[in-house]
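The chain below stands alone and is given in structure tokens; this is the form predicted alone.
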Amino acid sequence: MAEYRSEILICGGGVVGLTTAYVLAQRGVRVTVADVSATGQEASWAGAGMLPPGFRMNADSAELRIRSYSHSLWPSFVQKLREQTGMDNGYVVCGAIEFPDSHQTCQSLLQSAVNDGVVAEQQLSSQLRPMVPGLGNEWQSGVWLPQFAQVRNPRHLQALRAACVRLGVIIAEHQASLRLERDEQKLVSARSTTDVFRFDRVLVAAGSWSSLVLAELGITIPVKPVRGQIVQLRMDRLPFRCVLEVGRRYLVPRPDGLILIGSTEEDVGFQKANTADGVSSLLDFACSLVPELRQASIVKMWSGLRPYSSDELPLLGQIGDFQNLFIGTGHFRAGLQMSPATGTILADLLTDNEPSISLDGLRADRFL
């Protein structure tokens, strides 16, 4: 049985545990990832990568604020993954058109993105046709969002992990049955079917399974899975380069012709299969709004467990009465959204630094 020793452990190697080894590891800390399954293969590889913006990180709201966040550090987040992966994680700021759905109107989304500081203007049909020439005609208005941006989540979670393993953060993966070993009020070890991992401080970020890692340490959260399922189209022509959005359902073209279509909300549990329910109703709401896509070639499909909290928001901090529990869980759909900035939060609140934005509202202890 090989044991490891560094001075921060982190449970989870999804987009948030990643990115907070590698912020850690810039500032020199040894830090492990040690995840029951292969880094990046869950929730944080599943999305479509949607990077909306902010401009507020005083905010009271605390979504807005930690958004906001991690919009300022996005450009130059990816620029050093390049300079030390050679990787390109496929940022790009590409727009994107927000439609009313039954509940909005064109006003109130309007309304809502100059609130949040973001420039936003209203689009009539003959100013949409030009950007969505084959715009369903039931759409006849929506809000263009010019700073809007997406990444491609599988190309990103890469690059992190290979930015990791150069900075010398030990990736411990498949490591079943995993568990924190506690003496008094102190985590001290975990222990799994095949190795010993001690630390001074552990960071649970296992995104949907965080609450059962917790559970077994007498601590409840709220959080659980709630599953998303996407599609994937190819065109050999895109009919469009923005994202499109009506509610929470969208459309995100890749530059090299892949159209994503998402995403359901389903709470189902654990189960992470497609379904043909699930399926159809992405299909139908794709080609409502652009019915050229009935032309479209299916190239695949999955979905992804999301971890979502009661609230909505994330749960970053020291919990419980363990001196060195931290936890970083409950982004529900916006973890990679959220990465930069929540990476950069915990590594502050791990080394015992202030983080640069007000944790109101997304303090891991607040449903205690």
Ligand SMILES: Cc1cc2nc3c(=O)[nH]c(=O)nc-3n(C[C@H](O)[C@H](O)[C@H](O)COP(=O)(O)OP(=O)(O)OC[C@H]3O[C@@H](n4cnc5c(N)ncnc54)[C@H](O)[C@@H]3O)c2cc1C
Contents of the next structure:
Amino acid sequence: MAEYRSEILICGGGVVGLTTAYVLAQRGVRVTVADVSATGQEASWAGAGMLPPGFRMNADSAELRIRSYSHSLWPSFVQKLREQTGMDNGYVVCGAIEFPDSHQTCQSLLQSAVNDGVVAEQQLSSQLRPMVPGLGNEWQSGVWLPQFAQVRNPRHLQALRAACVRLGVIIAEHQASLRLERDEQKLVSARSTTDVFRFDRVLVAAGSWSSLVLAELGITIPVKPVRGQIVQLRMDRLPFRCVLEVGRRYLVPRPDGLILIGSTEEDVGFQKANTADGVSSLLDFACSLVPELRQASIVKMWSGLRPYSSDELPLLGQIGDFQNLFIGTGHFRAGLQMSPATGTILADLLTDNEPSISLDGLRADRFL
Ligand SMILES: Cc1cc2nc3c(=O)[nH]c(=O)nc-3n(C[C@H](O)[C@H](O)[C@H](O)COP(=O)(O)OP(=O)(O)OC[C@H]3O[C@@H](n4cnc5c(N)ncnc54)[C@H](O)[C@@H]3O)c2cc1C
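Let's see the other form, the form predicted in complex with the named molecule, since the form predicted alone is already up.
Okay, now the whole complex, with that chain kicking things off.
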């Protein structure tokens, strides 16, 4: 049995765990990431990589505050990752058009963008058609958000993992039956069937599975999986270059001709699957928005389990009676967007530093 010793053990190698490890390692902290599977293969891999902007780091809304903080960090974060690894994660400011769904008007979309401090312009049919030539006739107006960006999740995770390794982070994958072990009010080690990990502090960043890890320690958090399905299409000529959104459904074009259609929200436990119902509803949505997508080829489809929390906001920081137990989970639909801010906040908390934004509405213990 191999034994590893680090200052901080991170259980879970999704975007939250790897980003936190990356920020900590840059500060000279000795970190190990232990995952029951391969890192970066769950929700963080499955997501669409949309990065909506925000410019209100002092907002009363916790969601807007952490989104804005993350938005401010993304460009320098990407540049540093690229310098350290030579890898391109596909980050690009591509813009987005939001179309009102049945509960919205263009005016309400514009108002919410203004509240977020975001540049937004209402576009009528004649302005939309040059941007999306194949747009369906019933889509007569939308809101253009030029600061909206995207990243290619699998590439971003590969770059994060490579940067962590370069900085000396130990990445221990396929740790079957990984369990935290206590010595009275302190957690002291984690043991799998093959290895043992000793640490000063531990961060549970196991996405949808975090509630199971904490339940073993007698701590209940309202986090559960919510499945999202995605269908990936290919067109020889990309019919639009910005993200198109209607409510919680969207099309994300990649510069190499791929288009992601997302996504469903399904409360089905830990079952990953594509269903006839889910896939047909995504295809109907895509073809109603841009009818020429009927000619696109279907490349593949997949699903992922978003870590949903009951107020749809992340839980960050120390939790329960164990002084050295921290969590970072519950990011639901925005874990990629929020990852630079999340990793920085968690690294601050784990090293007794004050985070740059208020954590009101984001603290890990708000449901206890
Ligand atoms: C279809 C879909 C579309 C999405 N689109 C977007 C988007 O456009 N923009 C955006 O910002 N977000 C998006 N998201 C949300 C985003 O992907 C998630 O919020 C984010 O990936 C959560 O990251 P995580 O690290 O918490 O969890 P995960 O990526 O799920 O990682 C958890 C890790 O923990 C490991 N693990 C499990 N149990 C244990 C254990 N006991 N011990 C140790 N490790 C364990 C797992 O193997 C896994 O590697 C989307 C998600 C889905 C599913």
